[in-house]
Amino acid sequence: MAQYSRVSGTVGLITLLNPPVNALSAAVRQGIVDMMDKALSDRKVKSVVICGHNGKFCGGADIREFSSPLTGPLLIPVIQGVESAAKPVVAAIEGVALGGGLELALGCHYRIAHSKARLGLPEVHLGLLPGAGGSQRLPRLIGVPAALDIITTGRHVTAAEALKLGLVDRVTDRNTVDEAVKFALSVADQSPQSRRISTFPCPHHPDLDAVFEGVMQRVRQRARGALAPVACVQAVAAATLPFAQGMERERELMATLFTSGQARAQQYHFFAQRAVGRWSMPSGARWDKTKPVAVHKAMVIGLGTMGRGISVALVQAGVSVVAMETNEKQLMDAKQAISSMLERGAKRRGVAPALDKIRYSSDMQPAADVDLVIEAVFEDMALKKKVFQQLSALCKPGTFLCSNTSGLDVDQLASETRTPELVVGMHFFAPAHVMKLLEVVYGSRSSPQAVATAMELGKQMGKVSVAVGNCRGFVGNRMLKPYLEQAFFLLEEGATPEFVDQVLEEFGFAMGVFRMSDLSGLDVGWRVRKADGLPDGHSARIRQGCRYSPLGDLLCEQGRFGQKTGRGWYQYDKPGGQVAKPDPWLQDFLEKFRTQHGLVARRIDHQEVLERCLYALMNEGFRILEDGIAAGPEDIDVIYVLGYSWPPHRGGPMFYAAMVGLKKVLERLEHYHQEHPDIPSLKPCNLLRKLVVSGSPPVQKWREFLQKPQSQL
């Protein structure tokens, strides 16, 4: 809804209510009509803002309205209303004004914004564009290369940049409604008419052809096949046209986006994000319902590349940092690449950096005085354990000890300290200051106070995070393993490096299995499998009875480490050489590879390629669902869009599973395992069969067929 009140005496002052984000829903669209109509009927009313509730303007539609036939006015003929009235309207913007909430503003013949207001058109990670005449009016205000990178990108715009762009008139770090009615007061006497932006033409640039050809190449290479970007540029095109006729392009477009199976896929994530908070520890209370620690005093141990991004997304969270590293050049190289990142996060977020929040230390004495450790050292039980064990001796008592491990027993590192229920995994995803993504790990005996308080300091540093149980590899990485033995075994039987990874990027993923591994590193896998005892024999392809590839092994005893030596799966021009290249070597390594062990090579499909892969993860994902370590589907879905780069106009492994239908992936998995019986990850899981048997339900009802969670170890 709306409320309305006149202010200095000849003010209409709008005020949308509808918490926390005043939505544009039904009730608030009428709200605006209904007290337009109230402002421009009252004679004593010269000039009218509107405003939102509780320093909010409007961060856009109400997305909850999309799963159901729209009732109530629509947004545009509202925003039409709003700037066609013939007295003017200025838009009081604190907050956020985002998606609807800015198309609203725009419809507004003035815009004053708080300083620390953030404004956007973010309707791309919906699947959507902005559908309300945002991606005709903002080209029309601000240019067309500037609104193509802001409704291409759905970023967020500051307040600042907001005002050098020309998006808003006045930025004020004053009460924003206040400065609003003052201006308004002081524009009552002036018609709104040259104020009106949808009469105003494009602003001239001497090559608009070449401007959206250039955008147009860049969005399709990073949209790997989203449409939304795609129809963005072609919206922002149709601006240049008469504004009824963009808009009537606009709307095509639009109704093109809004029943296609990446908006769902889209919509599916934005809420996904916002339900893996619920969850319950094995005794059954709810972490989420009990109150985290406040932390403002953290300590970081080890210095490398983790360590490093999460000191800098401590101080980025207004968190007083220790930042320990042992070998003295580490340390000296950390404090540098910090302070620059620091620097350079500062710089982008228009504020000063924060390097009074960071100290440095060569031992773990600071440990003493501090609200919380983060561990970051090297990815090694042993080292690890004794790390806890110098921590449990050294820290005060309450002092929530934290492991950045990728996979390792959490309940381990608790065994060695007196205070196991302090004890939980954090793993973060590198770069750490960069990705969203936060996997809180519990153990057996962690308390729903140390989930509590490391999932609240998780979102303080601007993550998702996710609360998932303590198994080998715990949730994304038990998930790609069999996912990467899959592209291994397509390699013994035919298939080429460059092949597989143009299938799954032409599925969506930034990068394909192969281009990955040599990004990340051959040997960090390598070192994983040494310490679980690899085979007898340097090639062997059984292990533990089960079928295994030995191919990666192989690679790292000829060095071949990725990137970081310029050869691996592909080769490079030098060390830490970027541009992946066939390897004519590889192929004649894997041609004696057959021969060697009877391998006749085979022609392989971009079919068989996706569902060995795809499939194989998704029937992980089932498992770990079955075992409780993941609390319900989103949880797993917003990990693989956050962490392991699967496209989100994809919704995620479980939600895609959902859509390509459970019924058609137990039938692939059953063929897939009858043809390799020795590969146990092919096997089709209970659950999935469980829930083929129910009829496919939705992805949003699976939690009804789930197990109360519990630790796997």
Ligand SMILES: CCCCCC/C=C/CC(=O)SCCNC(=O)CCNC(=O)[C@H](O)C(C)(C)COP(=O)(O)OP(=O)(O)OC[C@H]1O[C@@H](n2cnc3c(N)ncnc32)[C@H](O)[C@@H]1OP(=O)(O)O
Given for the second form:
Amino acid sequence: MAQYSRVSGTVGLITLLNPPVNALSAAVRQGIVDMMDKALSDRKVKSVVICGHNGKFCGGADIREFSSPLTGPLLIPVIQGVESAAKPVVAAIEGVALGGGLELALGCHYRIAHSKARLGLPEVHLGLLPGAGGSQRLPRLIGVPAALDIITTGRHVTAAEALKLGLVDRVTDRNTVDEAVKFALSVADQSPQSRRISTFPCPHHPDLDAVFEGVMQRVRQRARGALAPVACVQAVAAATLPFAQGMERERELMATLFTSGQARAQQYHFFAQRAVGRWSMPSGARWDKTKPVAVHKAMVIGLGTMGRGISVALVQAGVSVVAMETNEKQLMDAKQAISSMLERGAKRRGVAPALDKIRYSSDMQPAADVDLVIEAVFEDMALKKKVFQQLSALCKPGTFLCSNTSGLDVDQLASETRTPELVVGMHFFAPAHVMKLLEVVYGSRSSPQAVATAMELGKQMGKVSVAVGNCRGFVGNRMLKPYLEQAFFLLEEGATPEFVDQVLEEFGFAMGVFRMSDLSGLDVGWRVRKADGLPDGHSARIRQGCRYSPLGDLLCEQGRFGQKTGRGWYQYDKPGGQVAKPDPWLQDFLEKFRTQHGLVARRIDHQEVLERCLYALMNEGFRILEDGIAAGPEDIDVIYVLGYSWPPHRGGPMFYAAMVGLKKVLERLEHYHQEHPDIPSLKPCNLLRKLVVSGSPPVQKWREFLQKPQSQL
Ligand SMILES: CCCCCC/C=C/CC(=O)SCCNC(=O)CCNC(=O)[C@H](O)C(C)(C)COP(=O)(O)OP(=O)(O)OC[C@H]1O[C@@H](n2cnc3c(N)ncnc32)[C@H](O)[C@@H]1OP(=O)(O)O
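Alright, leaving the form predicted alone aside, put up the form predicted together with the named molecule.
And the full complex, kicking off with our chain again.
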């Protein structure tokens, strides 16, 4: 709803009131209509200010309303009503003006923003476009190139940038509503006619066609198969038409997106990102019953790629860091790399680099005086155990001990310490200062407080933290295993890496499985498999009674570790080269392999690649839910979208399973398992069967079918 009062004698003040972000629900939209009527019919009122309750202008349309039939006045006529008002209307923007919130501000005749306010049209992240006139008014106000950038990226713009772009008229450090009221008094006698953006022509640009073509190419590349970014470009292109025609085009494009599965997937992802913050553990411990401990000082051990990124993320979050590395050369290199990452980051954010927040050490001693340690040494259990033993002896009581392992047993590490309750996994994703995902792994003895502290620290670092149980590979890497396995089996049966990758990239992954493996390095998994007892030079296709593909191992034995060695599943022009080309050597190698094992290559189609790779991965997701390693499907989906480049417009693997239809997923898995009884990951798991028997409930209801955690509190 909205509140109304008259202030300073002649200014009508309308306050949007819908905590926490004043989203434009039906009641708020109705409130705007009613309060505008009041202000316009009050003879004493000469001008109007619209602001938001509690320091937040408006977070946009109420996304929760999108899943049911819309009621109340529509936003487009509400904004048109504001713009066509005969009295000047000023938007007082504090906190955020996003989506429909910014569109409402664009309907006002003037915009005053607080210096800390953020503005943006993030609809593209919800599978939509700014469909309440935003795609038509923004280019008219700031020009096509800047509008295309804001609308297709959905990024937030600072008040300073907004002022530079002409998006706001004034920026203030003072009380924004007071300033807006003063401003409204100063323009009270002026006609708003010349301030109605809908009457502006779209600013001239010498080569608009090239601008649209370039952006269209970029958005198609950035988000393969996503409808919204393309529609955003098309809508902005319509801003060169007369306003009414442009609005009609915006409406048509929005109508298509609004009912699309992609919009549903992306809106699910929005709420899933927030749902994972409400974590729980099998013990019954929960986010709302556990207080995190504030971390002021942390230590990072091991300054390879991961340790460097983690150090930067901590410093940028305001935590003092001791970065430790025993190898002198590595320490020197790390110092330089970390400083330049901090400098670049600070420049981007327009602040001074916090170089004084980090110091370096070549020994463990400083661990005695920190609140939390993150171990990021090489992925080797013996080495990590040694580090945890040393930490246990050195650290003051209460220091949290975290490991950045990507899949090793957190319980084993905890058992090396005197305080296993303070041990958790903090699995970052490379580059750790950029990637938004953090898996927080609780072991069987991790205390709720240790989990809460790691979750909160992740949030402080700008990450979306997901609490998961301890098992081989945790959630993300555990599900990756059957996916990779299927890709290898498909090669054995006749596919090529190029074809498998093409199918997965068409699905929406930024990179197919083989290009991704080449980029990450084939040797990483190989070393782990060898540590697990993989014999050298052994190409058997059955291990422990199950089908096994030795292709990855055989490539590593040839020194083909991927991009870094210039050879892997593809060839590159040089070690570290980035352009992947099909390699005739590999073709020949695969043919010889098939002959050696009596395999006859067959034609594998698009559908089989997708189903075998993705359904095997999804099936593992159901197992993870069944085992209680993830508390709900949202946790898995957030991990896959933010950590494994699962396309956001497909919601995540669990959401996708529901979209495809659980019955179909079950049938196809049954079919493939019948064809390949020696591949256990294709055997449909019980939870999937249970859900199908229960009528395939929507993903939001799956938690009801999972075992309830036993409260031990
Ligand atoms: C044919 C139909 C025509 C329709 C035309 C109109 C279309 C308009 C398009 C839109 O406006 S779509 C919405 C665009 N806005 C956004 O995408 C903003 C989304 N919100 C955010 O980015 C953030 O929430 C924030 C505003 C930056 C605040 O961040 P903060 O970290 O402070 O809080 P959160 O934890 O994210 O959110 C708190 C709480 O509020 C819920 N919420 C936030 N925004 C909305 C919203 N727009 N609608 C409904 N609910 C919203 C969020 O889910 C949290 O709830 P929880 O229950 O505590 O998890």
